[in-house]
Amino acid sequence: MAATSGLATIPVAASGTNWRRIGVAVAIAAALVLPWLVSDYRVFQFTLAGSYAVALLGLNLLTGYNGQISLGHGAFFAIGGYTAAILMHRLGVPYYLTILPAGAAAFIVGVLFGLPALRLENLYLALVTLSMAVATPQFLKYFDHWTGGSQGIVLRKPAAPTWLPIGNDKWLYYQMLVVLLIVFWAGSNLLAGRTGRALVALRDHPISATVMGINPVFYKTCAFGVSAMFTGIAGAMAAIATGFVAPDSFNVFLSISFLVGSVVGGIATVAGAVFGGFFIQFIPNLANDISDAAPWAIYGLFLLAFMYAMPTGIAGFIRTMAVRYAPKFRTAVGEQPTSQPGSHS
């Protein structure tokens, strides 16, 4: 019976993997078709939502999987955006060659910041990262020769190749989609491997993980660096898409929005970063459309509704529904049920 029970779990796992792959394929197909179904302005909004999703994946890696609370990821977003803007505007570097340097610059700052942050935990770490988010706009204004000061830097938005029959907004959207898929593939593989297991072990049982040979200094610093790198890449993508960077665009509210989007999308999930990116981009606009007088009150009501209806985030809610209704769906489509413990084939 025990052997039969163990074997019976194999088809279930395989079936879950297949459904997950089908879901990812459908989502990618929908993302490819989407720009042709909406206006150019909506395409621009979806491009920004994609960049926010990349930033939230970075924050989720640090906060969700490693347990280090950060309220300063808007600073890494700014570092990526300004690195790309300075390279494009001051040095004439092509926009597509600025994304990796932006990620590298954010990675270096993240590692340097992560080393002293190892001595802090929970709310103390959150306050330190919050101070970084508060100081970054002022720091950017100080080096006005490079950053443009309070006025920021105006960029020329990239144009689509003449041989490609699509508009500029669609061109930037598809480039964002490519970067998003690469980053999400890299992040998923990182979290599915030994590094991901080490991060979760340090989050849940730090003493036991250290006794088992997991180096907390190495893995926590790497988590900070990789998280900052993903967010820096997202900042570069957003700067290229909007064609403008300014210190006030990276205020402390942006960092708070990242944390809110991470929780709403689903903490410690990869897919939750996508849902959180949509929340950050579209819910404030929707709240403003509903009430010009009190948009943030409407925003707060939306946030309360999401947290009440889906306390584990959108991704957690979808997973719960899948676990609850997937067996019924497989039966409805004629899939053979798996063997039960004690049955004989």
Partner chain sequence: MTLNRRTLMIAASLTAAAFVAAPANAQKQYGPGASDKEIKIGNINPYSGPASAYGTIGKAIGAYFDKINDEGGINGRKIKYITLDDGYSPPKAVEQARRLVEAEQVLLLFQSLGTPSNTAIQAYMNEKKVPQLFVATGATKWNDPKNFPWTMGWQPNYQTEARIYAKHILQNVKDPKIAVLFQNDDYGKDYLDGLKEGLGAQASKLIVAMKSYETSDPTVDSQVVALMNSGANVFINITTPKFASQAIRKVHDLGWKPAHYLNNVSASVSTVLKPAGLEKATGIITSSYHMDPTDPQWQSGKAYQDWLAWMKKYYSAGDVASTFNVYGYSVAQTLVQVLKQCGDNLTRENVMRQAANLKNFQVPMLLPGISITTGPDDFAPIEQMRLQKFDGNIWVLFGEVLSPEGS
The other form holds:
Amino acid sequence: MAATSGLATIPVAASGTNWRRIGVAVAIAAALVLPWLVSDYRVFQFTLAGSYAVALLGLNLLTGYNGQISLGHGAFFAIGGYTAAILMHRLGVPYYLTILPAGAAAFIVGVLFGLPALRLENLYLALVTLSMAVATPQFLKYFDHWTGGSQGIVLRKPAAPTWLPIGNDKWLYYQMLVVLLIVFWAGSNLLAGRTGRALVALRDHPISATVMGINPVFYKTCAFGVSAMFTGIAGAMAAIATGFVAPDSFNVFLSISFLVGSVVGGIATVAGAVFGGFFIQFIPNLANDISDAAPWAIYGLFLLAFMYAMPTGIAGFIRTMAVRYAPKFRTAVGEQPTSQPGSHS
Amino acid sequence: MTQLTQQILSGVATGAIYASLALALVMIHQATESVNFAQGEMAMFSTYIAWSLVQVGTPFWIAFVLTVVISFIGGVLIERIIVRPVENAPVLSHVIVFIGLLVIFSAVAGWIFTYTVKQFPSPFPTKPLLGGAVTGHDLGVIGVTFVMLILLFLFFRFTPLGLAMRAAAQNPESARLVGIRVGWMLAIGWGLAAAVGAVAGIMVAPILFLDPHMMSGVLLYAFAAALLGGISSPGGAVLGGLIVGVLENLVGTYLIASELKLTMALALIIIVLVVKPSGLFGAHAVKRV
Amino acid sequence: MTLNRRTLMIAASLTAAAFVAAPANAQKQYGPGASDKEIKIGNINPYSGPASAYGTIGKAIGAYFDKINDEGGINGRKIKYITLDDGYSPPKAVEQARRLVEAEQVLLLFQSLGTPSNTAIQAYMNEKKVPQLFVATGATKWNDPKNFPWTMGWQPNYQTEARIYAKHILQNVKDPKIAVLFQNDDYGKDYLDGLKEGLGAQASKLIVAMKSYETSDPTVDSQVVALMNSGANVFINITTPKFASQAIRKVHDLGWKPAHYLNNVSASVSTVLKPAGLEKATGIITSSYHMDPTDPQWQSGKAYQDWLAWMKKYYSAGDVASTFNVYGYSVAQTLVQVLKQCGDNLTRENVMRQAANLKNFQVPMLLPGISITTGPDDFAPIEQMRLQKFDGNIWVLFGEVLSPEGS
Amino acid sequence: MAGALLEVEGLRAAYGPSQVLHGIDFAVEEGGITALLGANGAGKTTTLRAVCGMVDRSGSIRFGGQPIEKDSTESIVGLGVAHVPEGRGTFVKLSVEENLRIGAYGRRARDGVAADMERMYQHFPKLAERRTQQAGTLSGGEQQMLAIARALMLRPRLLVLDEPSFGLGPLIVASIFEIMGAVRRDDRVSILLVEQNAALALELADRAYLIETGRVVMSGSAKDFRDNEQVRRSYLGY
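Please supply the coordinates for the form predicted together with its partner chain, as a counterpart to the form predicted on its own shown previously.
Everything in the complex follows now, all chains and molecules, and the chain you saw is the first one.
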């Protein structure tokens, strides 16, 4: 791959917030109703998709908004998952108290990792992050005293409180949804404000941004840390929902799936993270339903098809369509390259 | 012979494997300014073509030449048919297309040829030499790798096509203005990279044995080797490959548990790159404002 | 990754007709997924991802069920086989297990593959009381009827096999100094544990060197060089086929002449020994429980001929050199036997009861003398193995049928 | 005059939905120098890009009597049109010498490349000093010289120059224009020039066209332009 600075800047609804608000409201309403319309097994799938969406928001922040490519976000997902698992399994911490420490652990590792990464661009960063993805399972196996080695850690799945007759899957789903909404709210505020503008400026015009007084070390490291934190939170949620962590849960392909999800969903958009989460959760199943002889071949064809049809991702595609067919939306489109949640309306 | 010598020699032999695929990465990077993550899987697929030809009784070197030619044509077609539609899409979309190609080649190879490990013939004497640290085939691989290196060096340095290819990759618009058909340069670049990859695959298959995952482990090492040596330099890539091979053996034998040898080797490479971002032998990269 | 690569065979041999198992009452009873017409069986295999080599087992099983259905099914019921891909990822395995149990409503989950994936779904399956039958992994933990009454393994476990080697070394090698090459995952670690256990108190003294490799490593040459330099006279080769070939070749090329024990996973003549060079493999010892379809000594026998005919007719895309296809064939035969024994009582409880009621069941592609026996306290169907030594052409069986002490 | 080398009639061009050129007519005589003048955003650069097939265009473009409005950039270059784009189009990672060699890529006669390269080094001694250096390390003026030298390596019949003086000091600009004059004399190359510095351009050119918002609003000889009161006030500043 080459320069990530070549990312398309997708124009976004900056002022016309009505469409956006309606879109967000509809999406949240749909998310609230959803578990009552589908089976528990589907609810579980949506819980996973939601946690992937949170992970992708983290990756989007780094790769989309700040232009630093990562082929290794599975590592942060693993850190979050294992932090939660170790706290629950070895120290008996209740599961809902593990989410924040998981995010914090990933944040710290992300910052430490972001510092050397500052000096590396594009291909070099791709190599470093890819190495991180490859090394993750090996590390997890090596420190088997804590991680349970290749056997992993089996977790007790949280049960819904007895006074709430909704079943464990819905209970987990709603908790995931709460975390997702908080992270997305925090993420979009961050991106809509000074920080977001600084990140985009550093991506698109690194030298002039620096001249304008944007501290690249601070912001780029910060982007790495926050990105890792979101992904770590997502890892904890997925580990709790799955009830199991093992090195094989965090192989290279997970990291690559994340990048795939964030680009297919729509890089540098908040809504894209949600689409991407759905993509990496459901498309492999679809590929398997089409062919169990070579599901990966079908999956690969899906990737190509998506990139041909929507080179700027699903979110970018929807925006383009909206601009073309909804005149009101057009006036809402500014050049400001930051994005807003739910701008997929 | 001491273990140290044996480890170094065997590291050189393994390093030649990394170097041969690293050359394909240098090729594609020189031609397109991007690194094709599917390069390893394409090389693997080419090797299956060679294997199939050998199975039906084609003499080795004829199968070799045929495979290189078929791979070249295949590379050109892939660029024209699959990569071309996203030519103007953002760079990350290209990465996704590469990933798509990677999984398709991997799955299709498994589907057609099954996952059973295949034996691949060596054109060289496979006799163990120097106390078994290397074999005649290893020396053959090193020799072929150096021949490829020299050919690539001459190609980029002295042929108009090689120069045009680099120019087209760096500045497509300007390249058109000196009369270079940029689209064809990209396609030929893909073809040549596929051909170099095919040579790499055929050379390493007798050592690694042929299966659909043959190159998936090698790609990361080759990538590291190419960057360590300087991605624009074929010579650097080969040296980088040898360094990675030897370094990995020494780290795994003397420094730490072999479970972490890959991690350690990569960490060392990363430190080198942080200190010297253009690689050990790469030309100093000029940044345009 | 780990896998359970193993092969087995079983036969739907008619000796088993001895147990017409059977509910005394003629009342038909059905659990989810079973009816007068069909029996729904779920399976999870890695058709994509790093372990896709094992996907052929899932396909072979399906091909065997096709044959059973063509012949009229089991007690008149056709098998409906639903196999899903988990890409060797535990979270995906959980999701697919839930789909099979909750959406597809299968009677049982059969031969889900891989230790991590099976560990991930074990609690769920037991909580839902759905049989997780004959899992495709050689870990020891599947034989735990007290805690996990709904989970059962099938193949001999890795630790048992390692103990057999340990015992053989202690009895036959004078002053053993042992070097071990192992894959760095649960499969390799299980072997290692079994080996240490088998060597007893002296294990740490006898094992002079251990080196691991990752499946992403291109070669294991460096590890073999280091192991040789430890001065060991015994080499235990715990590797999957490609790495086994590399190690065998390297050991020979280095002029190292240890007593060489190769794990059963890689005991295939045509896919492991031949690529390495048959002459380089001469003298290697392994233990096995099933026939190697590429070993000439079996190829004229009826068991092999039947298997080959089935491969040609029902799974022509499969590789006749692959032991995985022997494994899938044999394990499918075991399940068919269990379902036959169930008669008209196709409830999940009865499936487990019958799975734990196999008595000396003969499977054609298992080695002579090896059969399958289970009981309410014995959830380890195959426990016997036989040692064999490669003579440069075939595996030559020697010694008794071995079973783990204490079972 | 032997008839026009380049004749453009009714040239229209657009970037996506926005029309930039609304029908432009102009010509470059064989061996002549034509300057296109106009304010920023008038469409001068677009005109050059349209001639070379780098934007969607319609209208009639004839080069040496042959219609080229449907041809690709590469074919037009092959006919002998060398375009030095805005920003110089240097191949920054190639050496100076490689930049010159690549300039000869599109030419039909393969012989004499080495000799031409030597000639370029005589024209631009600075480049000779730096022949093995990466082109990206050159100063702005040196890069402009390199760009012109690279274009001349094509042995073009028409040299298209877009803002050769942009961002350069007066001394360097003067020397570049001097060299261009020499090139035209010695090599009988025709030149199509877009230049902000109208005074300089009119000194060199024989004909000029004034473009405003995508249309030619005035044309004539360079002398006519220099003598025109309005042009003088708006563009020449005296």
